[in-house]
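Given next, in structure tokens, is a single chain: the form predicted alone.
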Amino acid sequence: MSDSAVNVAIVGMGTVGTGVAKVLLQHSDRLARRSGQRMHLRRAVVRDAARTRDIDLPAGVLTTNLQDVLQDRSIQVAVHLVGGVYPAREILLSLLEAGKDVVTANKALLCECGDELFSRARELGRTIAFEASVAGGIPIIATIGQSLAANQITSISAILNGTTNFILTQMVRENAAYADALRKAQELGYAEADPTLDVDGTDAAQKLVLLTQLAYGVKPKLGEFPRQGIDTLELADLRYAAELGHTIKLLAVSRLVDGRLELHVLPTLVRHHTPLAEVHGAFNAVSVVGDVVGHTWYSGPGAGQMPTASAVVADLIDTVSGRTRITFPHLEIWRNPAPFAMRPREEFSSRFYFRFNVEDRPHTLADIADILGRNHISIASVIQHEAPEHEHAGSISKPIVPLVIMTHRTRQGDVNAAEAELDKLPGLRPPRVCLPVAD
């Protein structure tokens, strides 16, 4: 071990940033040995230095002027915690202008500008470690980057976004409506006070985009795959899958089918008792088939200080000891031209859950039924329960009742075809719902 120590700074003094001071002043002796040389923390910079913090740094560390850092020819390495695109990408640029490696946990900058950042790092001589930006503990980008370099990916699913895994197992667990599971998760932490990120599936679907990068070498824009959150699930969606032996998780998909890449992040149907199935909670999981070594399994906590701050020093110690100047002028990642096309999402295909609003009125099922054999879409299985009776036989009101579907395997044009024929046919009143389930 060298007697030398490497300078570190940290810019965002947040709730992760303040994780990771901890376990450098800590954890340093452990640190040392794993790294081969001792990390200093010298700079933390923040907005408000006034403001109380869970954490005693030493005297001299805490700044709000970035140039402290970037004048500063000693420090090395660079840790970049703030949020958000911009200024984060300015200020990323000038920690790597300023000669300092540089690790980040934030996905949304590298889905946005990722491929700006790497090119200029490697034009710099600098690198970027990013482990943190998806799962937070789990160890998925060295396992997709590093580990199964041998392979080539063939598919990977995942449950990406605690928040939302957390907001459906207490719908499950407590019987709990959406907008009261969501108060939960807000009081406990997980979900933020504008949560839309989270719940309209944008943050699984940016993680989704780093790691097909780097499993696929190829770089989706968000806009060119399905993506729906789990804001709109009723209570009444999970009962029914409930009842057809299945759970909903916001599945993050991407695969190779026929030599071209589908990806899709959807609330999607997983049968009861498979892994997926079985992860509660504020955990993520993620399972990826290589071709040399077939499925793997990760899981653990995805978000919180300590998971995600775990992620940051293990990047920091590869850092440090040099690994990360190996492995990164070698990712995937924003280099090479991509090597797979886009599978168009008509093409898609898998079963699927459908929940109409009927008027109980003789007729409809069959009306329905008609619609999706002329296109070709074959059921599997059907859930009616039975409507109360009218209160006055006169009545011209008709009781409105869901009906719930469950199809062979289709394809999603076929489907599409279907509910633009559905959405004219009398006696259906919305919401409509089309859900995906997982093979």
Contents of the next structure:
2 protein chains.
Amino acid sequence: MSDSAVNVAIVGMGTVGTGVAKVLLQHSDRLARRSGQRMHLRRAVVRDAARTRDIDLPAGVLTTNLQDVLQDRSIQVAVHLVGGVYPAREILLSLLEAGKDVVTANKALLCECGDELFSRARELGRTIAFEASVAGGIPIIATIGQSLAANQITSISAILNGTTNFILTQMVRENAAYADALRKAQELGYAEADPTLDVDGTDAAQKLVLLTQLAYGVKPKLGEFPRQGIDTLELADLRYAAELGHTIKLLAVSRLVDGRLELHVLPTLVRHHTPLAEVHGAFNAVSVVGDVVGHTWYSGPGAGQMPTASAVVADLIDTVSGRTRITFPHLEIWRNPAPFAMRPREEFSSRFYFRFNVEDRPHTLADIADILGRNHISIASVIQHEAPEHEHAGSISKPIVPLVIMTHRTRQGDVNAAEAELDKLPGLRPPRVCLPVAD
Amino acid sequence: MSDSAVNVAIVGMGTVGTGVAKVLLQHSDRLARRSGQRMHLRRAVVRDAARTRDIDLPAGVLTTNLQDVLQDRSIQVAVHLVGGVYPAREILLSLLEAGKDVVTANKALLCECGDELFSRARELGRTIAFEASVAGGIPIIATIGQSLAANQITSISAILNGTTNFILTQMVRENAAYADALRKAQELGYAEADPTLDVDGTDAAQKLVLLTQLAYGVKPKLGEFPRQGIDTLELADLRYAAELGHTIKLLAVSRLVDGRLELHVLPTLVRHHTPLAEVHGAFNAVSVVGDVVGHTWYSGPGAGQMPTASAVVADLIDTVSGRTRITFPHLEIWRNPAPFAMRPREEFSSRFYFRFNVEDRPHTLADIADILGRNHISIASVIQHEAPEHEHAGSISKPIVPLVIMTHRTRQGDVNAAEAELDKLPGLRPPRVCLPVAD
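What would the structure be for the form predicted together with a further copy of the same chain, given that what you showed me was the form predicted alone?
Then the entire complex follows, led off by the chain already shown.
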């Protein structure tokens, strides 16, 4: 064990920041042994010093003034745990400018401003470590950036958002509607009061952008690839999927097909008893294929105070030990120009699950089958149950029945063409659901 | 990308060595980008230069003389892929003495002589990297040594031997006897001509020793903990386990219980549809619990040319980039004295699966139940099927029927005491099977 010491600051003492402080204070011998440096928590910057915290900080550590960190040249590393993009960006930049190496868990910030922040860090001879920004306690950044460095990654398929996976698990297990499952997730602290960024797929998409940049040296923008959340999913779809031997997961996929990159975040049918289907509750999982290693798989807690703190402190150890200084300049994020083009979405190929709300009148099934057939979409299975009696009662409109169709492998271009025709078909009521099926 | 270059040698060009050479030759740009150094394969040491190899090496690379590596001061890193312990030990020591950093995949060697080799490396200012020695393509050494460095690992539960997992999968799927499944594994190249070290649990135990050293700073000796292979398992046990909702896996377990270390390699009943039960064929999997992160899970190909080469080349990149120089001196392997004592085996606690071969005569079941009960072993379920008619025919001895008992949670000490009494019970025929059940 070394006697040398390094001063550390935490900027942002929310749930994760408090967890990091706990590890630093409670396990300082362990961290010193593994990093070769004794880490002192010198400052913890908060917005509200009066707020009660689940931790006893040594006197003089807590401050509301970021300048106490920026101007303290004895602080070499800053843990940046400020959420959102602004002023998180300015704070991170100011830490770099002040000569600090930075550890951050903020995937939204890195997705939005990563190029700028990474470049500025390199210009200043500083590092940014970001293991905690994707998949919480799963060391997926280190795995892709270092452990699989002999490989060109060829496929990533992942459950990257614990909130939505908790909600989907809840819907299946409790036979609960989306709104009820969401409420339960909020009660248990798995979903925030405003869950939008989780349930609409933004959070998973931001993490997918980071993994894609790291694995392929390509940085897609958020709007450049298909993204759909689970907020429009109905329990009926989970039930029909189950009838077809599948469950539905919010999958983030990024893969090379014929040398071009294909990615999306979509609710996806996953066959029962396959590993992704067995990821329950708030867990995350990442399936990674490399051209040398083949298929590997990682799962663990995707969020939460201590799992995320575990990742942040691993980054701290890497940073103070000097490993990050070696790793950071050699990540694939620096590739320029990007080595892979994006694959046109029309070429995306998959089996698809369709659910139509069909007016119960003659020839609608024939019309749908005709449109699919003319667009080269071959039907693998169909489910149509009789409409329950009570839905007819007292209604002057025609009864609506759900029609579920699972296709054989089909190109997205053909699906798009069929959907344009289906839009004009009388006898169909919204919503029309169309989801891919995982291989 | 850097223009600096480093010369690399491979000592031992078997399956894995050939795979490493392929990666070095085919992906040199990739490796240069990720390590900051261009790696030149300068020498490949073989025993038989005339043997045909599945690779075209540049002229002058192949040699049968280890001195061509030892005396070439331009070679900074050696990939040591010599199997067994002797002369693998002497070769590794000579590489260190000659000033080379070493990457090895030899778990038998590190298990037997690791203390000596690691210490000698440190004295000489050299490093040994050994990711490929455990679980092939799964980066479990980096994960425990670096990514989970904020944690005290509290539990490892793993399938570490692909050969035995292939055989067990084959027995279940094909309803095959052990000998037939083994033959199939040999035909497909999953088992060696002499499979002893795989099927008797030695290979898994060696890997468990390395993981235990890395995770807990304790180095148990091979004979110090229970080890049983699958070579005494019968198909009947897999069938009864299935009837009880379980499958049988060769589990390597190393965990802290009340601050003391407990480990074993044993065929273990694992409940259907749990992650370990779903690891099929030659795959490996490692479940790791840390005191900060909680439960994490890793799986992938546990052996094979390219998965192992992926791990070796990751170590090469870490070594030439300088990361290994930082990591190696801070691993838990250096803890002295060992921070945890071994837990007395009598205190091991688990549910147990028993299979007795019982002579079909009065009171035997009562006698067994009496012995178990007096030793505080509570019975959870019993299976006894009628003996098939044909087993009686023409036999002068009493018919033998299998009796299967699943217990509630029981201490090993009580099981041992019961077994001593069962040894003396007339009416029982060997073998008597007693296996733990995973939590």
